[in-house]
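The data below hold one chain only, encoded as structure tokens and taken in the form predicted alone.
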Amino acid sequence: MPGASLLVLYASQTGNAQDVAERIGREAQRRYYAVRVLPADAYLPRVAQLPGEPALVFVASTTGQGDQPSNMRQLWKFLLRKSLPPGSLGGIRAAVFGLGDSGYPKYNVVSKKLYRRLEALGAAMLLPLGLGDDQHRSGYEAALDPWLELLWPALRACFPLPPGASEPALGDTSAELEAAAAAAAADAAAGASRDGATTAGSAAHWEALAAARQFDVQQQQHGGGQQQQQQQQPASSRAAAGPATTDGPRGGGGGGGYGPYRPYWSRLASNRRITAPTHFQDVRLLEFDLGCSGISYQPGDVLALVPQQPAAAVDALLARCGWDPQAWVLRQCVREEAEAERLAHFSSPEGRDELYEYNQREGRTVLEVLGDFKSAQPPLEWLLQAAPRLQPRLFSIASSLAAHPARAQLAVAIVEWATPFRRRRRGGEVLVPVWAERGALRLPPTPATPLIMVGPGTGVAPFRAFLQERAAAAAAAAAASAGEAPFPAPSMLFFGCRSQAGDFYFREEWEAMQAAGVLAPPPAGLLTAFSRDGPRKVYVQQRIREHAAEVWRLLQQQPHGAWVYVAGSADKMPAQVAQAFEEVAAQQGGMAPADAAALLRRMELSGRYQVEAWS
């Protein structure tokens, strides 16, 4: 008994906003809404129908320096048209939930702008803007759960239940599962083909199978020598790989037409450890051969790599649930009362912290969760809808095409750790289907602009690309003119790590660039902070304060003041570095603290202060 129509649009760059939108779609189905879940730009061909939509929920993430995700940009341009009258969306009830990271200066700016724009076009906003924060210990779900508890009553006040229907109990998914089971059983009985699969459950199943098959085709076309190895793996492992996202093509300067649906199968040309053999952390410089792919990138861009589930884990999951890798089986979900009670507690507001401890902190896989809840037999098509897709891993490219043609280098930490309950975890193992995407950082338009780069740990990777690009450009200019090169403005690099002997990445390269004049001469060009080498810990923000006079001189240099770049962990570092620059402005420029903070904000807005941080 379908009820009111509900349109759910999402703007997602890494997949989180898509996960949220799909969750809203599933919960809306349980509440008898006729729901559609789409990437924002996929709605553009029907945008003339937007004023007639009764209800809209928009989930939008913020990327880079306050940018819109690539699958929202065209719709956003349309919404910003000055020709749209103020009341053009007056018939819509709308809600917006944003995903962002408060470690960035422009926290959730996309969702804030979207909320204001929908209001300006006359949409009746059902509830205040929801703001999910990756910095929260429970992630964006800490804000999402209470926001959804307000969304459903607000929608119901505008759109009553269909006749004879009743609101599902909180946390009750039985009606949804029964509907999915009935639909799948009907499809199976009728021998439904992919073209005839129109139910919600069967559509999800066929979508996943088609995506996996398409991924296999691309691997066979581009994998070369990897094809034979792929054929030797179990069919279940190949199907599990799947594309990293279903957002559709991502934006960026990748070139070659490659993306999530059509990655380029790159050969790993080299794999070199760049930390000392005795250092506790294993960090590698990986070089990928881009061959004749036509993939191009600019300094500051990222390379997307598709992860793979181990074949043994996929086969164990299939065996645990009794699934045929070529079909699906429907079972009752949880049979034991005690297990059902525990799951109900996890899904309640009171159990949210325990769920975080159980799931996120422990990093449990689907197979491990099913091992704890032994009576659970979830239907496969439900799992395909509810379990998040494998997302690509995005790494800042640590090389310049000008210095390394047809190659892309990454500085990657091989992560191994113990969870709070001492369960071992290991990361960093990936396949090499790749594509390039536009990153958050961009060089100034002229090499006459000095750079101030702050990159602790592997955050230094994009700055290696920056400096290689400038050195290569200067060398090319020198060769072309057969005389003195118009060398780029000398720059400053603040690098931090634990110890000089253990993890001073690319030390010889930095020293060579300093000797060549790409980095400013000592003592200002290469500033290091080795946090564990002395009697007290030293970090990059302290080095910024110690060299305040030179930093301020470069910032104020005419006609091209320095641009500032910060890259690394999103935990505390970006905010502490920003505070250090504000103190430099206050001390050297004689500014009040509020004026120094305002200066930094103006630099952010003009692109002179750029941040790339990750959790």
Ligand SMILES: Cc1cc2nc3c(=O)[nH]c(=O)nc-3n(C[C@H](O)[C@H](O)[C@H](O)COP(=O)(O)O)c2cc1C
Given for the second form:
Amino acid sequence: MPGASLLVLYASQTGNAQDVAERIGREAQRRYYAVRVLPADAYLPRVAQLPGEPALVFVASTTGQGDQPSNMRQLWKFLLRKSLPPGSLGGIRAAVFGLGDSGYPKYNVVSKKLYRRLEALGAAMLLPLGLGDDQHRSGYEAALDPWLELLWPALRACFPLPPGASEPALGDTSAELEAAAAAAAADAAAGASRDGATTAGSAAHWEALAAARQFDVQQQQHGGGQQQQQQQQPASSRAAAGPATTDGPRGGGGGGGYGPYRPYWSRLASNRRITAPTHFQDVRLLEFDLGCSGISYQPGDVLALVPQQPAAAVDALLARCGWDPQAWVLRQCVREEAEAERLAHFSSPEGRDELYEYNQREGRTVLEVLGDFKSAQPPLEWLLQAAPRLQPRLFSIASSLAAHPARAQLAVAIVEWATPFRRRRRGGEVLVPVWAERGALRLPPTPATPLIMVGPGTGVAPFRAFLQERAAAAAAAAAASAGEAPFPAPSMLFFGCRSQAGDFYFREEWEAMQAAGVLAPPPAGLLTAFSRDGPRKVYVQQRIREHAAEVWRLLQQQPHGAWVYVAGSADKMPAQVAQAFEEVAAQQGGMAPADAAALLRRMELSGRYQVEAWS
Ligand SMILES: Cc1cc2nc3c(=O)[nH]c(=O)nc-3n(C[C@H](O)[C@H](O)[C@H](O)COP(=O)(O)OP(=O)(O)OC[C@H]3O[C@@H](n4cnc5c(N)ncnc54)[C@H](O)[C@@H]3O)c2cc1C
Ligand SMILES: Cc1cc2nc3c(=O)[nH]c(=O)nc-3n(C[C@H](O)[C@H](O)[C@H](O)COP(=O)(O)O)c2cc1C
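So the form predicted alone is up there; where is the form predicted together with the named molecule?
Now the full complex is given, and it begins with the chain already shown.
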């Protein structure tokens, strides 16, 4: 049964917005829309058709410090073009749902800008902007559910039901659902295969989902013209990982043509604990062998790793994957009344908070959920459709290719409840799918510019890469010009951890950098804040204030004032560090607080104040 065409675009860094978009796609398909769900940038080649799209739903998260996810940057750039006439999207009905975290200063800023821009281009906005907030006790779902309740009638008002059709209810039987999906799929099939989009809910989509879990299938579809992958891939790994849609949340770009569809199977060359054995946290220095992959990276880049499932867990029905909160999917297949009632409650508005507690907060796996609902027998297709893919994890590269050719080292903090790296070591040689991506941090163009680096915990990883790069370049230049080479300006590193004895990692390396002059000599070059060693907790921002005069001197130095870098926890640290720098500017530069804040803002805009933060 033909239905109106609906385009669902998403911009997602870690997969949440993608999950929402796919959910909207599935629900729209049940409502007879011919749906295409795809990452924003994948639509760019067809962007000329945008004014002719009847309806657009855009789901966008905010990442970094108020930044766009990397899979919408190109489309966003296009939409911002001044040459686009104000009414050029006059024919399109649009809706925007944003995902963010109100703990960040730039809360949901991407979706807010996107909404305003679509409106300015003349799109008829179907309903107000939806704002999902991680801080809510039910997460982004709390805002999503009521927003969807407004979206469907708003769309229906523009696109009446096809003749003879009636709106499907939540309690539809599986046969009805499949019939609805098949009907919509038939209409969408031609366009979807042409677009490379997923057709949520359709048999084709299910096949695509199943196939997408195998990299070799993805390679045939997306990497046809690229160099062939030579390495053997473990079957269990192949079955467990890989993106389901036409683009992962964040694309590759680190050389060698590797990315989410075609990762490089890198050998874990070494794995060394760098915190004391008695320290509460296990932080590892992992070294990956990039072999002759051709993967290259710059200091400040990140390495993406795809987590792997042990073969036994894969065999146990995609064990350890997350589970989509749409309990109605499972509800169709539950045979016991008590279990069906519990799921019915979960899928009701009253049960939303409980579902969030049960599912998201507890981080339950598919196998655990199926263990709780023993009578549930969902078809494999449904399971594949509803269970989100394993997302790649990003890690700041802690080494420089100049110091460690064909290697990428990472400082990885292992969380207590999950020991994936240790588990993988059991099998002997460990192969991990990886690719390199451009990170948010970039060295200044000249080594004559001093660096002020603030990296508590594993946030120090990119600065190890910076310093290795500068030391190696200086050594190479010195060798080439027999001692006449320009030397990098001595820099400052602020490092914070719990205790000098427990987690002051890379200490000898920092001291060697001081001795070599890449870091400024004591007392200014290496400034540590050990939060648990003294009677009072001390953090990096306090050290910045204590060394205000030296910080200000480096910032003002002519002709190359220092560039500032902050990396590590996205929680409160970046804002507190920014506050400390503002105080330094106000105190040392004799500025009003507003002028100091404006100075920092200008530094941010010009790239002299860079932040890479993660949670
Ligand atoms: C640009 C960038 C650079 C990064 N660089 C580094 C780096 O250099 N070093 C580094 O260590 N990390 C880094 N990270 C973070 C890293 O990507 C991962 O997010 C982190 O290692 C956690 O991943 P995970 O797979 O262990 O946990 P996930 O499964 O992704 O869980 C994430 C968090 O959720 C919580 N959680 C989830 N399930 C449970 C549960 N069952 N019980 C208790 N808590 C739970 C935990 O707090 C956990 O830390 C970086 C992130 C980004 C975006
Ligand atoms: C490293 C990082 C930076 C973030 N920065 C912001 C931000 O600046 N503003 C905001 O509102 N939310 C921010 N968030 C919260 C995300 O937008 C939120 O977790 C969202 O659900 C992620 O969706 P995604 O998985 O589709 O990217 C950030 C999250 C992370 C992990």
